[in-house]
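Next up: a single chain in structure tokens, the form predicted alone.
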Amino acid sequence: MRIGFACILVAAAAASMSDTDVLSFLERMRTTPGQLYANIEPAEGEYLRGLVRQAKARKALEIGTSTGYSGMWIALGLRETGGRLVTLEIDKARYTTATSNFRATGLAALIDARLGDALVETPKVEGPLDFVFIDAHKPDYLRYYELVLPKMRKGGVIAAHNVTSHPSPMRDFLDRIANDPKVKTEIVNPGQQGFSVSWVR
């Protein structure tokens, strides 16, 4: 008998899953209708996890939770560094799905998920921050960047998604990070959509 994804959520232990089990859960998300929405690719998730480790991040912020797929990749990295994630989502349905996914994997203990407009909620997040991932309304990327940059510690990193696949609506952001002396930026493509990765000087 086929077991639906909702049954898997109910049956999942409240205790934190092993990395292998979390990765299996993430793969099931990708094959379940209505779960994924617009999210990162698996190779991009693995890249973010490694970036968290590279930055030795203890305090992370995600702007744009969606259904929690990218947040769980980030949390896997934070589980290794001893850190925690604050993640912001404006859409209630996606937020509800994400928090359910966080609980199902046991990663909720590492994640402070907040429902609200990131332009309103980001100023409330206390710094210093070690790691920020931006994957929300593309025309607002520059505004998000300007909100988080003063909160970043030296050596921290700001990553942003879709810079290769959707550069037009964030052109002002891309121009800023390319010329901002406060950061050193590179564009990387572990998947098809592209990240900007800005290390704070």
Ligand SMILES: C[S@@+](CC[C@H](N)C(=O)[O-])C[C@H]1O[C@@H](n2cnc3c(N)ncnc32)[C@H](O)[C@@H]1O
Contents of the next structure:
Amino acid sequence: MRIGFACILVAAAAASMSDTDVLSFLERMRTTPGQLYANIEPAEGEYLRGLVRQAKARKALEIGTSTGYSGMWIALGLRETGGRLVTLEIDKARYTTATSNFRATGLAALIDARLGDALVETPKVEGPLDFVFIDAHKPDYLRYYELVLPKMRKGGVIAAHNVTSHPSPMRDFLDRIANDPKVKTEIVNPGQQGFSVSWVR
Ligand SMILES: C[S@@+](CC[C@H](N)C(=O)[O-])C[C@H]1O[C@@H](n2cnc3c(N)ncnc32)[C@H](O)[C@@H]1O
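Next, give the form predicted in complex with the ligand, keeping in mind that what was shown is the form predicted alone.
Okay, now the whole complex, with that chain kicking things off.
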């Protein structure tokens, strides 16, 4: 018998999935219509999960939830560090898909998903933050960065996506993180799109 994705969602809703089952869920998302919108790649997800571990993050923020794909990779890392994630999304349909996925995997217990404009919602997120992932409107990356930097714990990390695939609309952000003495930045490419990784001094 062929079990559909929706049935798996319902069946899994009650309990927290094992890491292996969450990884299978993430893989199924990639081939299921309506489940993807501008998400990171699997290798990038694995990288973010490791970065959460490396930062020993307890309090994390994601700007740009989409359908929840990257948020679940981050949450897998947070499950190991004992942390929690706040994730912000402006689009209601994508927010609804993401929250449904978080419930289905049981990761909802670790994720506070908020519907709204990150430029309005970020100031309301309580710090100190250990880990921030920026992956929303590219021309606003510098504004997101300026909102989160004062909330960061020393030794925390701010990662941003698409820095090698789409550098033009975020040039001001890239110049700032390269020259800001408050952070030490490297550019990494675990996939095709590139992350900036700025460690807070
Ligand atoms: C590239 S996608 C995020 C992909 C997601 N991080 C993943 O890999 O699964 C960018 C998302 O940011 C959202 N977005 C854009 N501007 C935003 C804003 N000002 N506040 C909150 N979300 C925003 C978009 O609606 C879109 O869903």
